[in-house]
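First, one chain by itself in structure tokens, the form predicted alone.
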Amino acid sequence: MKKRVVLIMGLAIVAVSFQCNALTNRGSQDVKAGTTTEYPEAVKKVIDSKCLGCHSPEGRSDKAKEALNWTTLMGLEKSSQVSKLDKVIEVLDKGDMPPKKMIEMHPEAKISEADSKILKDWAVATSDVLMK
């Protein structure tokens, strides 16, 4: 009887451990890996192709990494997320991203109007939800 109780308790502990691990690691995956659920597919596609080259831990620019890290954005506090999303909208509205020097060296990095709209619409909607 005691062996059975110990076995059941052990299995319960293992199950809870797996569940806790899954919950705590849910948002920590890299956007490019395709395993995160925080970004809709269309948004993820733009981020992967146009933004992660600079705005990720492996990014080219320390300044860009400090300004915005797409891989950790959704894990920030709500107020920080809203602030970053507002900045994304502002930068896209001004056409400041990617920087002109980057586009001169890598024309394929230019964000199209359609891609800009995808990011802005998502940022506005996400910010609105966070503000509620």
Second form
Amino acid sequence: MKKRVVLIMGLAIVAVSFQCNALTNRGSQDVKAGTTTEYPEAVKKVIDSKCLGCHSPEGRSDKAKEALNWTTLMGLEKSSQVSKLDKVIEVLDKGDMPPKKMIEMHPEAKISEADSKILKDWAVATSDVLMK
Amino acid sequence: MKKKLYFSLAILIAFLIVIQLIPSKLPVNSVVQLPENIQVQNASNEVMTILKTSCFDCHSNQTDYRWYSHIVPVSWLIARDVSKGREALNFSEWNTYNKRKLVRKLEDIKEQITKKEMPMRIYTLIHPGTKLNEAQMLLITDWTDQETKKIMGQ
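Pass me the form predicted together with the partner chain as well; I've looked at the form predicted alone already.
Following is the full complex, with the preceding chain placed first.
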């Protein structure tokens, strides 16, 4: 009798952990796909085409991933969001991103002035709202 | 054998003297603002003392250059650290930072302190009493936390 209970409980635990696994797997697949759906359409377009290749979990440079990850940015603490947005604004102002080396090899990687303004205006407005 | 050694020494000394002629470009200090006048917003006296003692040499326009700071090649290293340091964070300009930048710098300071990255190790080795102890670290991170909350309106 007792054995059976233990067996059933064991099965239940296995089943539950299976579900959990499936869930976390799905989560990581989402991240893999690089979800930037929380950004306004125009902003998302710029991020996806000009920044996401390096600043997402699939990026090849650890430095870039550590410095900024667009797929998790909006889940950070508010003050950390502001802090990252300030960095984004600074690199856009200085024309530091995408990196010069990248642009030398792939001139099409450069961000246009119009796109840079879209991203910057959004970053300024968003951090203003966060600091209210 | 001995002659050779003396000769090499002479060459080395001559070399060291000659390179002194190369300018080292130590970042200049501001003449207007004395260290006592830098007031970091809402920082208590204790916090100000820590910042002055352990950070101002690289993160303000009031670097206390010692005699060896002017000797090449040491001066090159110091010039680089001070100019990079001032660019990354400058308490002399703290009151000109906008709210967004303040939030960012406060977070950066907290991170550097808790990871024990700052003050730079080479600096604390040469300057006794500049390494932060646990109590000092706590004072700084309490200040960054409170200041961040204030700015974030929380």
